[in-house]
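This document starts with one chain, in the form predicted alone, laid out as structure tokens.
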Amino acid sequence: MELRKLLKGSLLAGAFVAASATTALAEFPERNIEVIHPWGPGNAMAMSQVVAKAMGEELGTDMPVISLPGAAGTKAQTTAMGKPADGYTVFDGYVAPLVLQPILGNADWNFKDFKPLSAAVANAFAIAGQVGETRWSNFEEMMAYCKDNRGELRYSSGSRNNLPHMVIAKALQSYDCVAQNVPYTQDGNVFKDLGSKVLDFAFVNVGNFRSNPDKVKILLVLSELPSSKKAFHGAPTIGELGVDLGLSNLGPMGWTWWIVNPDTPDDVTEKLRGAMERAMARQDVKDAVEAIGFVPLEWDHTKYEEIVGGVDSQLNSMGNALAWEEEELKKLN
């Protein structure tokens, strides 16, 4: 009798467990989630803001996106990763503290070390010039240009050491190309010394394009994507002009994957990427995000080694295009 006693008492403490867990998992999220984004405020986090809006939906609850600039997106991506393993905290995953700064020596951690969510969007690149130029037509006949007058031409790929740097200094090296780059903290300048001839050609991407469709001229779209090419009006791409860069799908473009702390628990993971898959489906959502100059991508949780993996192994073996330019430039002093 004593016996039964205690299994029906075991049973029902059991029982008492599992339809807690239940409930705990049924009430995932019972506060706002955060999204840690590695930028200031801009574009970048003005679109972090239209997903998050709509997942937060999709979740019924608010999802305020923080900003933590510094140190090329690290600062956030360890903040982010400091907090409690609940799935409270996401953060929106840049190209450069996910994959760049690792490789260059500047982070502790690999892609591998996160759970993925979802791919969220991709930032295209191109290389602009001067409106009304007359020493070359297109970016075949300015690379030939820049081939015979070694250092002589002057491009801004914003800050130094940064993806489109390493990208353009990369398609440079293809065509022997020697110029310098000047450094430039706001877009603005770009534009202003490119109409102004101060520059020959720059870094340019969606945003910055469609806000001055009129002031640049598109040479050369620095992805294979159709929907990169279309961004930029249809202007030529990497692929169609044969430049190997030995990079493909994501990896000359900015982009952001939302992960999360490995140790978040399944089921509350699960509930995320359900919710930013969701989200990322809705044409209102594809549709915002386009206005503010990005590309929605359509990958989900199960193609992020492939995808990002393929990015990593890319940029590592891209190798020493950096390293040349420097080096070509040290020639000419």
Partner chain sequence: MSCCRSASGTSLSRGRCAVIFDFLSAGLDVFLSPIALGLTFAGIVVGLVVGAMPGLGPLMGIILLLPVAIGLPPVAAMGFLIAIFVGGSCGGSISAILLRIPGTPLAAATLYDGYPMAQKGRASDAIGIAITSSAIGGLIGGVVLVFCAPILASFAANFAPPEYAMLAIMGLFAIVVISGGSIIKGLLAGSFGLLISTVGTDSFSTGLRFTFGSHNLLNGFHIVAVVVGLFAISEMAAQMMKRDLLKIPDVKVARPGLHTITLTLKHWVNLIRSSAIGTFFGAIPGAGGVISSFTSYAVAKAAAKPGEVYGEGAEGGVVATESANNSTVGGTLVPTLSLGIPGDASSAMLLGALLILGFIPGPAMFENNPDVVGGIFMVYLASNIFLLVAGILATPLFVYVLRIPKVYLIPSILLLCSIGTFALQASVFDLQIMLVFGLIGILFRSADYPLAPVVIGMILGPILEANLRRSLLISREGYWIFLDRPVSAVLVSINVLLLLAMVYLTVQRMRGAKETALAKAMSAED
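Only the largest set of C-alpha atoms that superpose within 1.5 Å between the two forms is called the rigid core. Numbering follows the first chain given and starts at 1. Quick caveat: nothing in here was measured; it's all calculated off a predicted structure. First, how it differs from the form predicted together with its partner chain.
- Relative to the superposed core, Tyr88 shifts its CA atom by less than 2 Å between these two forms.
- Superposition on the rigid core between these two forms places the CA atom of Lys75 less than 2 Å from its counterpart.
- Core-aligned CA deviation for Ile127 between these two forms: less than 2 Å.
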The other form holds:
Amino acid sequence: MELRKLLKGSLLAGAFVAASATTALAEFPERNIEVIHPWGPGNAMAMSQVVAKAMGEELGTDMPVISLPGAAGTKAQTTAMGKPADGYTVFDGYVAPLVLQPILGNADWNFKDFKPLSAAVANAFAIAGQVGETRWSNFEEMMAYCKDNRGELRYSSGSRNNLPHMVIAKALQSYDCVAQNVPYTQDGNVFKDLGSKVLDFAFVNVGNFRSNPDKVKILLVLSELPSSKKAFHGAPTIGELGVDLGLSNLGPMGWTWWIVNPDTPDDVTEKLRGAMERAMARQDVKDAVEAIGFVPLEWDHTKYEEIVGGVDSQLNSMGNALAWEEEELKKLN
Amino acid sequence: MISSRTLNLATLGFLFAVVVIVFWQIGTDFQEQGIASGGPYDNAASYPRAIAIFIGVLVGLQLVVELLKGKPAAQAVHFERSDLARAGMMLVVFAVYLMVLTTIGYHLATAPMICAIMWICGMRNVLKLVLASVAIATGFAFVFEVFLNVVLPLGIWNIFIPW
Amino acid sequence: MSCCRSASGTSLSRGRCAVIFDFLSAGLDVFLSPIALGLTFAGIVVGLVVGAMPGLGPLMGIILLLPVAIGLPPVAAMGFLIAIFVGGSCGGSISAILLRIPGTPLAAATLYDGYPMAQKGRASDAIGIAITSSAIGGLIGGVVLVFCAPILASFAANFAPPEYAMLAIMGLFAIVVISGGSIIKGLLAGSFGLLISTVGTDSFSTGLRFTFGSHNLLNGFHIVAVVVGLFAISEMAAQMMKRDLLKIPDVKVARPGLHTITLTLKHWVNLIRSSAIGTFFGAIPGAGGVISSFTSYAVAKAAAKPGEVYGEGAEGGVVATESANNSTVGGTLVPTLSLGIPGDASSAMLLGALLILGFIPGPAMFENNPDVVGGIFMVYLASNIFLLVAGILATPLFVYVLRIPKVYLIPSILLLCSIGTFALQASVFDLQIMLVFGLIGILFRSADYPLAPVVIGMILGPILEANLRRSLLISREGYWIFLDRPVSAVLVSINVLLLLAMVYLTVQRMRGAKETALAKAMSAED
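Output the form predicted together with its partner chain next; the form predicted alone has already been displayed.
Complete assembly follows, chain above in first position.
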């Protein structure tokens, strides 16, 4: 008697499961699409949630953003690559895990290993100094001071070996300036400690600068975009420097292209591309992206190789700046 | 059945093993990565090493306290074998559940796990077992998938409920 | 120093208090809309639920519901999210009290007295006190937020790595104070927590520590997976060993009511002190609610009256931890709103939401958008009042959990822990970590090692190590940096005094124990 009941129950459950499995074969997307984000909770994640929400609306589904920080974004990238290539996992492909970490030898993939959906956003950094600084009045004077006082200055690029660190190290190398990098895990704390004059100079992002423009002095904007120069109140940009750092376009900036597994079926990829392009073209999305201090990017997937390839070759050719800094710091100790 | 001294010694043994792992890793993996020495910028070993030494000292102290206490007369923890077995079986069922979750997915794995634990608890009414386990599994899935947009493990057969 | 002055100490033209009341009245107009009121209340309910569920907490609640919020009018959206933060910071205490499982790491210290209270048949009282303390603590944090935000923020902004390192050491001393039984066992558990927080990528050298080649360990163990494992899995195993699994528990549920407010207010000194500690730790970016609840508990225990036995169901223990972790919410909003620097991960998401809604936090927002600043103040204050109302009304529902037969409760909790932990990072690996820490929890509990110090150790570990190393990198004269900076030097001397006091107390305690043992032995001989 009991066995019969059990059988009946399992049959029912089986039918239920089969029914749901059949519906799974219906048109894409049939369920939520996950966006794997490589950083912890904060502005960048909120930004990705804006794009994901709009893209989800275009697709008629929800797109939850999952934060998987760790090892400069490589944990998220590795995790995302382990998911099935069915279009239900989208990677928030930031420059650090996508291009920089492979160059530094910390990852075994290449940006060409992925299918692009569309460019999403970029964010510009600047190098800022203390307010009321008496030792120098601009970036080049600071570099001259630094060259004469090797190892005396303290600066932070946020995390060690991230994109701002690489760009700053390249700038310092160009001026033969050796300064001690102090790693931080929270960008806000870098800004706070620069404001309270614990650090001599540091990278700052648009968001922190806009909240407290009086707390720091922008010395150099690490971007050539006019919008970035404006966001940092017209401070000089790397294009206006006396030396050529070999960085242009997206090279010195943080950015993300949304990408998927290369084995994702073409029809699914096309649907995702169309939805993302429509989402990125929406004015409400552009407004929200700009409000958070990022720059919306308008390149579609056809420009991926050209744009990202350009950044890849630029960063590749300056890859030794970080190693140079490490060597010089070791010599001082 | 199990004396508190055995449990205490087991815990000290575990903590000692942790200390050994720390030193072993610093001596091998940290060395290879070049992060076992240097200043605060490059030396990732000094802090875990300091804590491991501290733990080591405390383990030693606790061991002395344990041995000095003499043989505890009334401190044995009394559990029936059947009681321990239930807890052990629950852990085994749960471990198996976590192992198969990625492969067969939430919807196939969960109801049997709940059913098994209820069985271990002593429930023998098959109808109640089946109904309750399916209801609990589906109810939680509904709340998390519909209200919180969580994508539960689908397994290799991509099984999900299109709510 | 009165808070009704500007940050620079000069009196504003009309006085800061008048300006604040202008903010509040501007905010009141925006807040008194059905949608803002309704969503703030809804946020409290969502927060209580996500907080009470093991695994999810206020941060996950905010992350999961941020996409819903950003389509709403600004004050309603912020009301919804801030209320989730407030409700979620309190909700964890409910499962801690009823099930001996902290719903969030914030409630780990609430276990000490909340669960023993429930064991003594005072579950409703314990929950009522937790909710009332949370609400009042939150309101105290709110008053500080409203009146002192700029001053407190500029004070907190001067906390640099050396001060953080010294504060972290001070937090570690809490472990010794709260360890009721063996101090060595408490210290061992705390040090174990410090050690497991080193697993993952070292942010200084970028080297990998104790990852054993697993990419899943690149960011170390997720604190929630560890907490749920240690407490929930070990508790479920302990429950399985009981023999009343099929019975409907015969629990008499006392009617909760307004008398819990009176019960809480009796501890007014504790309430104010713990809220002050909580607000302070909240205002320092990166410190957070776990540290404040443990510290408040340690201080309350140290200052206990002779009749109060902490760790065995003292009301003061619940008052201390819960008022502290909710006032921390008000505290974290201080640097978030006035400097644009988030106090913790949850407020980092709130900051993101605020930016998306078109407002740039910082001094300029106070000038340009007084209605939004006032509205946020209002929703924060209101959400604490709503917390009190919703919490007291819903207590019978929560306590009803105790009447569910364990045969249903145990698998449900195991499942809830699994889904809640899985939802954090969509990771089955986190679930396996949860199980491993479950086994460690069983071992520790069976050998009478306290579990809560593992949590505080894990939270303090990264703060301590990173700020020690950061201080040494910044310093040009090695360890002298800790004495060169005035605030750090004060903290160093406090730490030295605390250390001496602890050594003295430990010796006293050991001598006391020896004498008791001797007396016992002698009486046995007699």
